[in-house]
Structures are given as structure tokens and as C-alpha cells.
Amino acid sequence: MAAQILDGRSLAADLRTELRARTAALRERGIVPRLAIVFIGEDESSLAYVRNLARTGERLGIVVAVERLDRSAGTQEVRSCLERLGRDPHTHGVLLQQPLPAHLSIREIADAIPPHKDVDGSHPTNQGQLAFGSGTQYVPATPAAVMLLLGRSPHWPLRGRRAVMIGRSVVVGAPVAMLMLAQDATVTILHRLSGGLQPYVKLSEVVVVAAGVPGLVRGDDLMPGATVIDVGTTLVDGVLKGDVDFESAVRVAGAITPVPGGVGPVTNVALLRNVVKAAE
């Protein structure tokens, strides 16, 4: 039986319809949702992401403003910019675009992001609240996208499900693991020093992969009928590839996200959803 394709484009379209209604209601009250992105340097992939976010925001009635800082900007200059945006009553969400230039450390800057406007959940307070399993005001965009897609899978709700998270980054892997735990799943985290995928993946009803290794997970690694969420995006010979070998996995999985067209389209909308929440 062919796997259910968890279509991120379709889900993103549904979320955009919801957000247009919410932004229209805000504008009737004289509130224009506004996201400020602090962008340092000239990273091309980051620039493309910001441009796409601005276009999506415009279609949804959300202003996306970019605060450009020179690549040579120091820690204090970045912190001052973030703190100023925290005081601006017309700015509802603040995002520090990453990756940062090599001379800057997120650990020395993240606490300057205003926590009540931290729409990508990067402030240490918001990350700490996420670890409690509930109570965090803003779930980071990519982990939120993963959970929204899981919500459309045959394994939702996750209560009692066996799940594996491949990857432990503070941006995706660790937050997704904590969010699945908050939904009462039994979660195993694998990483590069785990010594292998098995037997953990074969025993898991839900598999989330964010390792940055194209084709890491194949169909014969999976439990038949498993739900597979592929967060990986790597350009291979000009083609975007995920961490899951889709051609073999789709014949075994019960539900699976494609790459492209899975997690990616939902991520931007999940971030802008947080901006609307902040404005509300």
C-alpha cells in the first residue's frame, strides 16, 4: 500500500488562510503585525530565506522589516539592536537571522532577544520553558512545522507511540524531541555518536530525521507503516535531497513528507503564525 504523502504545501495553504483572517481582524483594531529581522552580513542562503519570508508576510498582511548590520558588527552592536527592537511598541516579533558570522557567538547574544517578541524561540528563557514540555510562548518554527505535520499523520495523537529523533541540534532535534515527549510519546534521540540507527528506528512508529546526511534512512531501516518526517535539505548535484531515501522509504512507510514540499513550506508560515500571536 502506498504511503500517505504529508503535503507541506497543502498544510501551509490552510495555515495561510487562517492567518489572513487573523491579521484582518487585527488591522480592524488598528494593529499591523510587524516582524523585525536582524540580519548580519551577506550570506546568500539567508538572504533568500528572508526575501521569501517578506513576500509571504506581505501576502498575509504582516510587515517584515529587515535591520541590516555590517558583517563586522560586534556582539554589543547586535545586542543593542535587539534591545532597541524590544522597546519598539510597533514591533511584535524579533528574529535574529542565523547562521551568524564566525566571530559572533549566539550564546553571547541570545539573551538580548526580547523574550516576549522571540517568535523563533531562541531566547534561553523560551528554550527553558520548552524543556518543561508546556508553557513556552513561542515554539521554534521548524519544530512547530514538524509537529503540525505529525498532527496530520495516522500516528496522531502521539500518546504512547514509540518515536525516534535522529539529530540533537538545539535548533531542531532537541526541541522536536521535547515536543514529542510533551505529547506523551516514548522518545529515543540518536546522533552521530550513537553507533547506528538500529534497532531504534526499526522499533519506532514515528521517525523524525534532521541530520543533514542525504539518504541516511532507507526503506529497509523502517518499521512497516511508520510515519516519517524528513527535515533534511541538502543540495546534491543541484537537486534538493532529504535525509530519507524517499524512493525506498515511500514503499514501506505509512506516511511520509517529501523533500522539497514537506517541512519547508510549513516552517515560514509557522514563524509568521507566532508573529500574529504576538500581535494579538
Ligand code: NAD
Second form
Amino acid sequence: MAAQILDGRSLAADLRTELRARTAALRERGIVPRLAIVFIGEDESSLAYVRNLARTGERLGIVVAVERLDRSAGTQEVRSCLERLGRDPHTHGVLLQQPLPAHLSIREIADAIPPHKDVDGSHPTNQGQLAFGSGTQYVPATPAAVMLLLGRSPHWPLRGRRAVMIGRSVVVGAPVAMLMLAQDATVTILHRLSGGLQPYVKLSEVVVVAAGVPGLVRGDDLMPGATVIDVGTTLVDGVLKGDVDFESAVRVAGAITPVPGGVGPVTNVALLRNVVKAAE
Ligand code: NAD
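Output the structure of the form predicted together with ligand NAD; the preceding block shows the form predicted alone.
Shown next: the complete complex, the earlier chain at its head.
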């Protein structure tokens, strides 16, 4: 039987409809949801992401304002900028765009964003709440997108499911693993040094991949009927590739996200959803 395609574009469209209604209700109360992004340097792909976010925000009635800082900005300058935005009563969400230049460390900066405006969940308080399953106010955008897509899969709710998370980065793999655990899945985390992935993947009803290695997971690796969420995005000869070999996986999986058109489109909206929540 053909796998269910977990269509990120259609989920994102549904979320945008919900957000438009919520921003309209806020505007009636005289509140215009506003996200401030602190952007350091000139990285073109990050800039493209921010422009796209601003366009989506505009369509939803959310103001996305970008504060640019020079590539050479130091820790204190970045902190001061975040603190100033944190005090601004018209700004509901504050985001520090990553990746940061090599001389800056998110660990030394993230706590300058007040936790109640930390819409990308970078503040240690929000990260700690997420890690301990005690319910953070703001789930970071990409992990939130993964969970929203899992919510549309045949394996939802995750309670008692065997799930594997391939990748353990602070931005994707680790938080997704903790969020699946908080939903009472039995979670295995695999990474670069785990050795053979196949025995773990073969036993898993839910497979989430965020490694940045195109074609890392193939159909033969999967348990028939598994739900597969592919977070990977790598440009190969100008074409965006996921971490899952879609052609072979779609024949074995029960549900699968495409790349492009899976996690990516939901990520933006998940972030803007946090801004609306902050404004509410
Ligand atoms: P990262 O490089 O920080 O982390 C990659 C993780 O994968 C590491 O934990 C590493 O140990 C693991 N890994 C690498 N090779 C592996 C292998 N052969 N076997 C098992 N594990 C392996 O990357 P990241 O920031 O977590 O991003 C991962 C991927 O997701 C990238 O392709 C990135 O572009 C993509 N991404 C997509 C979105 C989106 O919205 N769609 C958002 C963020 C990241």
C-alpha cells in the first residue's frame, strides 16, 4: 500500500488560517504581534530565511522587524541589543538568528532574551523545561514542526511507540528526542558515532532523521509501515535533498514527509505561532 505523504505545505496552510484568526482577534484589542530578529553579519542563506519569514509574517498580520549588527559585533553588544528588545513593550518575540559568527557563543548570549519573549526556545530556562518534559512555553521551531507533522501520522499518539531520532544537535535532534519522550514514546538517539543504525531503525515505528547526510536512511532499513520524518536539507548539485532516500522509503513506510515540502514549510509557521502566543 502506498505511504501517506505527510504534506508540510498543507499543514502549514491550515496553521496559517488558524494564526490569521488569532492575529485578527489581537489586532481588535489593539495588539499587533511583533517579532524582532537580531541578525549578525551578511550570510545570504540566513538572510533569505529571514526575508521569507518577514513575508509570511506580513501575510498573517505579524510584524517581523530585523535589527542588523556588524559581523564583528561582540558578546556584550549582542546582549545589549537583545536586552533592549526584551524591554520594548511593543515587541512580543525576540530571536537571535543562527548560525552565529565563530567568535560568538549562543551559550553566553541566549539568557539575554527574557524567557517570556524567547520564541525560538534558546533561553536556558526554556531549554531546561523542554529537557525535563515539564512543558516549555516555546518549543523551538523545527522540533515543533516535527511534532506537528507526527501529530498527523498514523502513529500518533506516540505513547508506547518505539521511536528513533537520528542526530542529536542542540537545535533539532536533542529537543525532538525529548519531546517524543515527553509523549511517552520509547526513544533511541543515534548519532555520528553510533555505528550501525540499521538494527535500531528496523525496530522503530517512528523514524526522525536530522543528520544532514543525503540518503542516509533507505527503504530496506525501515520497518514496514513506519512513520518517517525527514528534517535533512542538503543542496546537492542545486537540488534540495533530505536524509531519507524517498524513492525507496516511500514503498516501505506507512507515512513519510517529502523534501522539499515536509518539515521546512511548517518550521516558519511554528515560529510565528510562538510569536502570536507571546502576544496573546
Ligand atoms: P548538525 O550538523 O548540528 O547535527 C547533525 C547530527 O547528525 C549530529 O548529532 C551528528 O552526530 C548526526 N550525524 C551526522 N552524520 C551521521 C551519520 N552518518 N549517522 C548518524 N548520525 C549522524 O545538524 P542540524 O543543525 O541538527 O541539522 C540537521 C539537518 O537538518 C541538516 O541537513 C539541516 O540543514 C537540516 N535542518 C532543517 C531544518 C528545517 O526546517 N527543515 C531546520 C534545521 C536543520
